[in-house]
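Have a look below at one chain only, the form predicted on its own, in structure tokens format.
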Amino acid sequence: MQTLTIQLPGRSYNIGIGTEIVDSDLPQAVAASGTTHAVVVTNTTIHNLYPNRISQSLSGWQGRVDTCVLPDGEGYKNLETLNRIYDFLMDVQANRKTLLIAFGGGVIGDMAGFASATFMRGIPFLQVPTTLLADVDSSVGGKTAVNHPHGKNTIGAFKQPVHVCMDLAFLRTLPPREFLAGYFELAKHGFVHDAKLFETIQAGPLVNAEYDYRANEAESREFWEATILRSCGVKGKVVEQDETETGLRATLNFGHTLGHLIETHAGYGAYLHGEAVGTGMLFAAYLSRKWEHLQERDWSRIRDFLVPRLTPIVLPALNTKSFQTLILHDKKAEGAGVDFILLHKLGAGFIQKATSVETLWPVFQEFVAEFPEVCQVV
């Protein structure tokens, strides 16, 4: 097992990385937060494939678990479905010592750590990612929230876990296409901020809409191991600098802002949120080409990488108010712009402030009429 702290103003948290660590990891991390009550916030796809496995874990703790299981999919990540996790806590008399576990992806990581955020004040949480996504993204930083029908993740809070337990042996269950979304999340810290990382990728396992890592486990454990513990350090490094997003942070931000149109506009569950956000990498490069702050070398590069691997994307009717409106939306708007991430080469993204959306409307639709395999507006 590999270990990553991440250290922050006043206080720190580990991130255990491995295979078949759970075990171990997760009951050192639960006795050392001091509690006597676990409430584990799960979804039904995750419970059907590991029933009770956190309360197996930590079987010989003496404490109490219960487990929370909530409907799976970005369509409940909503206040709906949020406020069913404060009346389990209710039911189950939760406290403020009461340990919430997230045990799932992204989902139920920004749920069950915006519910710790807010219940009774705040209590503490720990994440137990299932999904690639969840690993390199979401289970690391603190960002947690739940989406609006107007808007991706308009409604949050900034909450650190106190530990991270990341078993890679959950993603033997993974299908192939959530594998992908995920990969695409671990590739965008290379374009940002390691260009050797996303040389490393590129070096790496073969990965489009059929890799089973369960096939491919036993030659590239190793492989997965020590690029997703190189991914986290460069988001961790970022948040350390940066916790509550006031600048360097929402470099993190790069193909999101066209990502999260894409999400909201054609309905949440569509698709998923690393198939929209490697759609908006290769928009975002494509816009940092057009106005020149990237190579051709490098935007070839990185064309060459997403293009064979994206989902195709098909998009309701969209003008220029609706684009307008959906951007702006965006938690990253300000005023009548948008803080846009480009790229000033591979492993450089930098924050265009207050860009137009007017300025980059145009630009949109001959990305469409450019790339009609990436992306359609209907």
The other form holds:
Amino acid sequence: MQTLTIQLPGRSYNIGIGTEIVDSDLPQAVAASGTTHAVVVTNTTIHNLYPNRISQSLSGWQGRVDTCVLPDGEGYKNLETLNRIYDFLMDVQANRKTLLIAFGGGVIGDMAGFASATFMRGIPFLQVPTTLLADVDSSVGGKTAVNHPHGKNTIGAFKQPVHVCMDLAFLRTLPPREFLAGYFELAKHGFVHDAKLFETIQAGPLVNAEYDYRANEAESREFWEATILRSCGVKGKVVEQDETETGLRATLNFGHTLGHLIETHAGYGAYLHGEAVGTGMLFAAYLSRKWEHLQERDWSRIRDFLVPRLTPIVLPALNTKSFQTLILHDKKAEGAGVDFILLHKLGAGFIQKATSVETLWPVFQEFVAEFPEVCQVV
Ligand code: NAD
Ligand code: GLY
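Mind pulling up the form predicted in complex with nicotinamide-adenine-dinucleotide next to the form predicted on its own we just looked at?
Every chain and every other molecule in the complex is listed next, the one we just looked at coming first.
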């Protein structure tokens, strides 16, 4: 197992990364937290695949473990489902020392994290991510949220976990489509901050919509452990410098302005978050080249990496008004402008402040005309 520490004043924590580590790493972290009560938050899919997996791994621990099982899906990442976590915590008489354990992908991590930030004004929380996306992105850095019908992740809080137990053995059951969605967020860290990471990914296993982690595990396990560690390191360094996104951290939202628009407009769950971000990154790279920040060579590398892997997105009845309204609901919007993340070069993202939404729509139309296989407005 490798350990990465995220250094934050008074809130530092370790990420344990390895394969089949949950039975050793998790009990240690839970014991170190000093609590006597843990509540696992998970969903029906994970609960069926791994029934009572967390309580089993904590069987030698003296404390009590309760499990709250939520419905599965981005469509449930809302205040109503969040309320079910609060109800459950009240039912099991949770107190301010109860440790909330998020056992799942980004949806579970974001909801359990937000519940832990708000229940009794804050209780400790620990992440056991089970998707590639949660490994490389959502379990690290303390962003937690639920969606509002008009805006993705618009209700949330910053809440760092006390520990992240990243056991890659859970990836064995992850469907290929979900794996690919996480792969886009992994590539994002290469695009905006680490060109070498991007090169490593390109030289690694060929990941596409058929890639099966379990079938390829024997020969690629070391690659994934090292690459996920590196990606967490990239994100961790950014979070250490700008935990609450006053500046630098916004670069991690590369591809998210269009990505969030796609998710909100198409309906939460119609496309996976990573898929929407993948298309959003292609658009952001396209803009970067069009506005002469990014050289042709880097643009081609990004385009050639993304286009064959992207899920075709269809956006019904999107027009200039709905496009602008959705963009201005984004958390990065202010007035009539949005902070748009662009690239100077591969590995160097930057924030273009107050990018006018009026300038974005015509370029978006050009983009869909040039890449109909990637995105269509019908
Ligand atoms: P997800 O949590 O919906 O998980 C994807 C699907 O895979 C679900 O159906 C889930 O039940 C299933 N699943 C999870 N683990 C599995 C496993 N091991 N085996 C089989 N099936 C499994 O989606 P996600 O892609 O993990 O996360 C997306 C969410 O993360 C979005 O809501 C996004 O906004 C959020 N996010 C948050 C941050 C952050 O910094 N907080 C960063 C990126 C994304
Ligand atoms: N996923 C972007 C961030 O955590 O800042």
